[in-house]
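Only one chain is included here, represented as C-alpha cells and corresponding to the form predicted on its own.
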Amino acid sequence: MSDFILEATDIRKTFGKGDRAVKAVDGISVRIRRGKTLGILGESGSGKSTLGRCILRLIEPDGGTIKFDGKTVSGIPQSQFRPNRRNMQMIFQNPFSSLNPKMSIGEAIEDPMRIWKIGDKESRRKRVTELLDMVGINPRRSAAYPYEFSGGQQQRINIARALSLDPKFIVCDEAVSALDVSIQTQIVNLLMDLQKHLGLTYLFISHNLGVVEYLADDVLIMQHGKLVEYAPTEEIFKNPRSEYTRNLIASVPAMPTAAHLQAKEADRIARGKGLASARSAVAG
C-alpha cells in the first residue's frame, strides 16, 4: 500500500475558448500522504476550487492522472468512478446552501446512507444518532431543520452528513470562511480531533492562512491556475521562496501583542499629560 492516498499528476482544466479562454488549473501535481492534510492557499480565482473539484471528478479535467488508494481513478467513465465517492466527500463553503431545507438534519445525514443502500432504517437512524454526537449536536434535535441551527451548526451537520459514508479522503473548500472568526476555531480543531480519531486525509482549500498554518501538513500556494511554491507548512511560513508567497504572508494583518497596546496606551495618556501642560502654560 503506498504511503500517498492521493496522487494527481499534471492537472489541467480550461474554461472558455480563443480569446476568452481561462486557464483556471495548469499542470499542478500534489501528493497527499495518509492521514494527513495539504492546504491549497492563494487569492481568489487562483483555481483553488477547481482544482479540488477536478481530483473529485466534478468537474473533469481537461488533462493529467489521478490515483486515489493505489488505483488510477481518471480517464475513466463515471460509472466506473461511482464507486469511489464513498470514500471522496466534499465539505463545501455555505453551511445553509449545502443543505435541503426540505429535509430534517436527521434525513439529510440518513440520506448518503440510503442512496448507497448501507444498511436498514433502524441502523441508519442509530448511525444518524452517532454522527450527531461526534460533530456536537444534540441527536435530539435530529427532526430539527437547517434554519433552525447557527450557521456553525450547519457546518457541523454537513461534516456529520460527510462522514455518514466512513470517507478516507475530504477535501474541505473554504469550509470555515462563512463562519465568524471563533467559530471557525471550533470547526477547524473538530476537524482535527475527525482526523486523529478517525484516521481521515483532507485537502483544505482556503484563502485565510492562518487556519491554513494551524491546520495543514504540506501546503501548496497557487496563482492565476499556476504551482508557485508547494513544501512543508512550516518551511512555507518561515522561509518562503517566492515573492508571491511572502507578499501573501505580508499581507496578513498581524495581531497586537499585550506589550504593544500596553506602550500604546502609556504613549497616549503621555501625550495627554504634555498637552494639558502646553494648554495650562499658555493660560498663565
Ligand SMILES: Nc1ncnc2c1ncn2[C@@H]1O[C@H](COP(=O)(O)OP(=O)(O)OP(=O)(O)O)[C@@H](O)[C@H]1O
Second form
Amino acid sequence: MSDFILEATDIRKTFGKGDRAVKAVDGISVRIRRGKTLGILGESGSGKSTLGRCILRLIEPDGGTIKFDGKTVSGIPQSQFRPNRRNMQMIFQNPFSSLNPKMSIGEAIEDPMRIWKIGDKESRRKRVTELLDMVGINPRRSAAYPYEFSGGQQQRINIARALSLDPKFIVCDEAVSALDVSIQTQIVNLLMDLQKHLGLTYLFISHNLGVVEYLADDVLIMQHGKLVEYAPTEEIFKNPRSEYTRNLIASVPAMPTAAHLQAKEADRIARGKGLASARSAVAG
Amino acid sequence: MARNSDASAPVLDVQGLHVAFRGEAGLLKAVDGLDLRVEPGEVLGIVGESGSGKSVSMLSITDLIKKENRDTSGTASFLGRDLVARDLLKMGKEELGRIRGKDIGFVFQNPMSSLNPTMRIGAQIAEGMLHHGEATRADVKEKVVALLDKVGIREPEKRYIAYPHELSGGMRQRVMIAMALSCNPKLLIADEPTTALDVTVEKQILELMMKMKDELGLSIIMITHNLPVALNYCDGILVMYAGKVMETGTALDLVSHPGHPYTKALFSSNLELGRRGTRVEPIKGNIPALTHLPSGCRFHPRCPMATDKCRNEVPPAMQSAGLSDHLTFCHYPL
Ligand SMILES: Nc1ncnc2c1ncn2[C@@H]1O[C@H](COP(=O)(O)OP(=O)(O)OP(=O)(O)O)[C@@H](O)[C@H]1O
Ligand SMILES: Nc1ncnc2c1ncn2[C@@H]1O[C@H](COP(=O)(O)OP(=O)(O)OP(=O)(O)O)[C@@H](O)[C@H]1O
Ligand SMILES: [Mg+2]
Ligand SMILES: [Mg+2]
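Can I have the other form now, the form predicted in complex with the named molecule, not the form predicted on its own?
Complete assembly follows, chain above in first position.
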C-alpha cells in the first residue's frame, strides 16, 4: 500500500478558447499522505477550486494523471471511475445551499447510503444516529429540516453527510469561510478530531491563512493556475521562499497588541486627531 | 490616556433600539435595547457571532428590511449634511429615501447581489447621483469616471461601460464603495465589506475605506466577523451578543483589558496566524434561540463564570478601568 493516498501529477485545465482561454490549472502536482491534510492557498481566481474538482473528476482535467489509493483513476471512463466516488467526498462553502431544504436532516444524511444501496433501512438509521452523534448534533433532531439549524450546525450536517459513505478522502472547498470565528474553530477542530479517529485525508482549500496554518500538514500556494510554493506548513509560514507568499502572509491582519494600538493613538494625537470612542449613552 | 472630550455632536446617535420579528415561533427579538454613537470622522466596529443582530440593527434604522412582520422602536438621531439632527425612525418614506444613498452610503457583503447584473457599472453609479441631484446629465459621466479613479479602478473610462460580471470580486467591491460614496455621504455603513475577498484584496479595500474617510471626512460603521480587522481599523468597538451589547470601548481598551467574558471568549476563539500546535477552543454551545432568550445575562448558559446572579438579573453597565466609555454589561467584569 502506497504511503500516499492521492498522487496527482501535472494536472491541467483550461476554460474557454482562443484569446479568451483561461489556464485555470497549469501543471500542478500534489501528493497527500494517508491521514494528512494538504492546504491550498492563493488569491481569488488562482485555480484552487478547479484543482479540487479535477482531482475528484467533478470536472474533467485536460491533462495529467491521478492515482488514488495506489490505483490510476484518470484516463478511465466515468463509469469505471464511479466506484471511487464513495471514497472521495467534497464539502462546500455555503452550508445551507448544499442541503436540500425539502429533506429532513436524517434523510439527507441517509440519502447517499440509499443511493449506494448500503445496508437496510434499519442499519442506515442506526448509522445516521451514529454520524449525528459524531458531529455533535442531538440525533433526536434527525426529523428536523435544515432551516431549523444555525449555519455552524448546518455545516456539521454536511460533514455528517460527507462521512456517511465512510470516505477516505475529503476535499473541503472554503468549508468554513462563511462561518463566524467561533464556529469556524468548532468545525476545524471537528475535522481534525475526525481525522485522528477515522484516519481521513483532506485537501483543504481556503483563503484564510490562519485556518490553513492551524490544520494543514503541507501547503500548496497557487497563482494564475501555477505552483508558487509547496512545502510543509511550518516552512511556508516561517521561511516563505517567494515574494508572493511573503506578501500573502503580510496581508493577513494580525490581532493588534496594546502597544501597537497605543502607538497608533499617540500618532493620531500628534496629528491633532484624538480618539473619540464608541461612547455609550448609558455612561451618562 | 488622552481622550477626545469635546462634545461635538455625533453623526449617529442610536438609543434604546429594539427590533423584533413576529413569526410562527413567537416574537424573535433580534435587537434588544441597543445604544450606539458614532462621532464625526470615527470608525465604529460592530462584532459578534452570527445572528447577534449586527445587520438587522443597521438595516432597521435605514428601513432596508421588510416592515410587515417587524416591530422597531427607539430613536436613531442622524446629523444630516445640513447639521440638523433628525430621528431616522420617525421619518416618512420620502425623507428617508432622500437620506439613504445620499447622506448615508451602504456597502453590502455580497457585491454581486447588490449590483444590477444587467446594467453597466457607470450607469448604475450615475443613476444614484442624478437621482439625488449630485450631478447633471452634462457632467455625470465625468464625475463617475473621477470617482472610479479615486477608488483605484484603473482605466476608469473603459470600466465605465463594463458589466459587473466582467469585474473581479475586488473590483466589484471598489465599485460598491464608489457607489456608496458617490453622493458625499456623512456616514458609510459597511456590512462585512471584505469577507468574500482574499487577504491581499481585503487589505487594499480596507485601506481605501480609511483613505476615503480621511479625505471626505466620513464616519464609518463597519460590521465584521473578522476580529483583527475590527481591532486594527476601528476606533470604537461594540461587541454584540444575541441582540444586546456586551461590551463597548476603544480597540485599545478591548485589547488591553477586555471586560466581558464573552469578548474574551470571542477573541480567543479566533484562528489567527500563529495558533499552529495549540488547541484553540471555540465558545462552548450555541447562541440561544432569540424567541426564547435566557433570563438574566443572556450569555450565562455559555459563560464559565456564571452565578445565580447572572441567571436572574440583567447586568447593568459597569465601567472598566474607571473609563466612562469602556463599558461592560456583566456582573463580574474581568
Ligand atoms: N466553469 C468555468 N468556466 C469558465 N471559467 C472558469 C470556470 N470555472 C473557473 N473558471 C476560471 O478559472 C479560474 C480559476 O477559478 P477557480 O474557481 O478555480 O479559482 P479559485 O482559486 O477557487 O478562486 P476563489 O478563491 O475565488 O474561489 C478563474 O479565472 C475562473 O474565472
Ligand atoms: N427579515 C427577518 N425576519 C425574521 N427574522 C430575521 C429577519 N432578518 C434577520 N432575522 C433574524 O434576526 C437575527 C439577527 O440577524 P442578523 O442578520 O442581524 O445577524 P448578524 O449579527 O448580522 O449575523 P451574521 O454575522 O450571520 O450576518 C437572526 O436570528 C436572524 O435569523
Ligand atoms: Mg474557489
Ligand atoms: Mg449580518
